[in-house]
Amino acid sequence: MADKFYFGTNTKMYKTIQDTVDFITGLQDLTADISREEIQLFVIPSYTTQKDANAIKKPDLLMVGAQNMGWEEQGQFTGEISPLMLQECGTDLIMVGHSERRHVLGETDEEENKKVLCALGHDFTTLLCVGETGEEKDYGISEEIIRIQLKKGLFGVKAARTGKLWIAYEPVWAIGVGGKPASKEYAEQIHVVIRETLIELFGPEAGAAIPILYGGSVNPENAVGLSKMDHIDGRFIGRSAWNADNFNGIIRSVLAER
């Protein structure tokens, strides 16, 4: 289990530049009194906000991430964003393999692997998202799917690089407007599988140190219960965290019970 608890949000294709600046400014102000020895806070806004978001972030309080990234530094990849461009913006973190990238936009495990290797190779904190669909859950193959996504997505990653690797478990059936949150027991079960797989891949020391976050319809009602599970190291929150006051409330409610 990680030493600190992780709290983050991905704002998807929402929030203008000004919305994002206001959100990050408010979130930093509201949480400034919370020791960063206790939490790691991050926000993942859209590409167009990266320069402004990074300009107003306080690095000792908050990290700013990108929702995706191409796997080459440059080339004939119309519409992609390279690691060099994101470094120029001051971006800290790259999210790879969000369920919408996989299941709406058709990205494969092999593509996610290229992005993971590129992001780690450029010294970004790298957040790999994994999760099964509702159909896969119904077939009883959730654990197999998660292990495949991890083994393919992390293929070629050396244990020495895992100091900047995070994992987010986001069951596809739990995400979005119609999503139903996983029970804390089910989430814990899958997090154990993730931990076991990471230890298998990277050894007991490196594999045990990688933070594993849960995301999937996290809200003020279920955040505390999920946070009490032994193998869940953080909350990766959607729309419930897109208001700074609400996000601050979730953070404080979780910390009060830990």
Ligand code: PGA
Second form
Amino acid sequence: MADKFYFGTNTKMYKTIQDTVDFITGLQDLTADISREEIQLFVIPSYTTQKDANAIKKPDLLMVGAQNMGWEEQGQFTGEISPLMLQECGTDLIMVGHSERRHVLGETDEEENKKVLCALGHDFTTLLCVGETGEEKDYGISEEIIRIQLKKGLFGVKAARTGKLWIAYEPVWAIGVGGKPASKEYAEQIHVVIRETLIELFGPEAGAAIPILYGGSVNPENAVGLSKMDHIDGRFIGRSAWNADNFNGIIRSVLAER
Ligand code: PGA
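To complete the pair, please output the form predicted in complex with 2-phosphoglycolic acid; the form predicted alone was given just before.
Okay, now the whole complex, with that chain kicking things off.
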């Protein structure tokens, strides 16, 4: 169980540069009184916003992440963004393996692994997303799928490097429009599997310290119940967090109930 509670949002392919600047500015103002000993806040906007988002972020209030990253510093990789380019923008965090990258854009566990190694190697906080599809859940193989995604995605990562590693559990069937949020009991069950796998990979100390966040149709109604579960260290939110007032409301209602 992590010390802090984590709250983050991925704004996907929404929000222009100005929208993002306004959103981050609003979120910082609204949450400035909440102790950062208690929470870790982060926003993951599009590539084109990285420079401006990082310029207006207050590093003691929130982190800015990128939604993806290439796994080489430079080369013949048209359309990719290198770790050096994101470092130049001041980006703090790299998200790897979001469900839409895996299932809409066709990324594999092997590719996620290269990105994880590259991101950690460049000292970024690295958020690896895992999650089973509805079909895999119906076959009763969710736990196997999660273990495979973790073991392949984190292959070659040394325990000493996990201080900047975070995991998000985002069941594919729970994400986005038409998604159905996981029950808190189901989410807890999978978070326990993730924790056990991390301990198996990195040992009891490093494996226990990695934050595990839940994402997938988190909304003001279910956010509080999820936070009462022992193995859920945070919320990773899409639609319900894209308005700073709403996001602030979710953060405060979760903190009030913890
Ligand atoms: P959602 O998105 O909260 O809108 O379901 C979650 C995500 O894609 O990370």
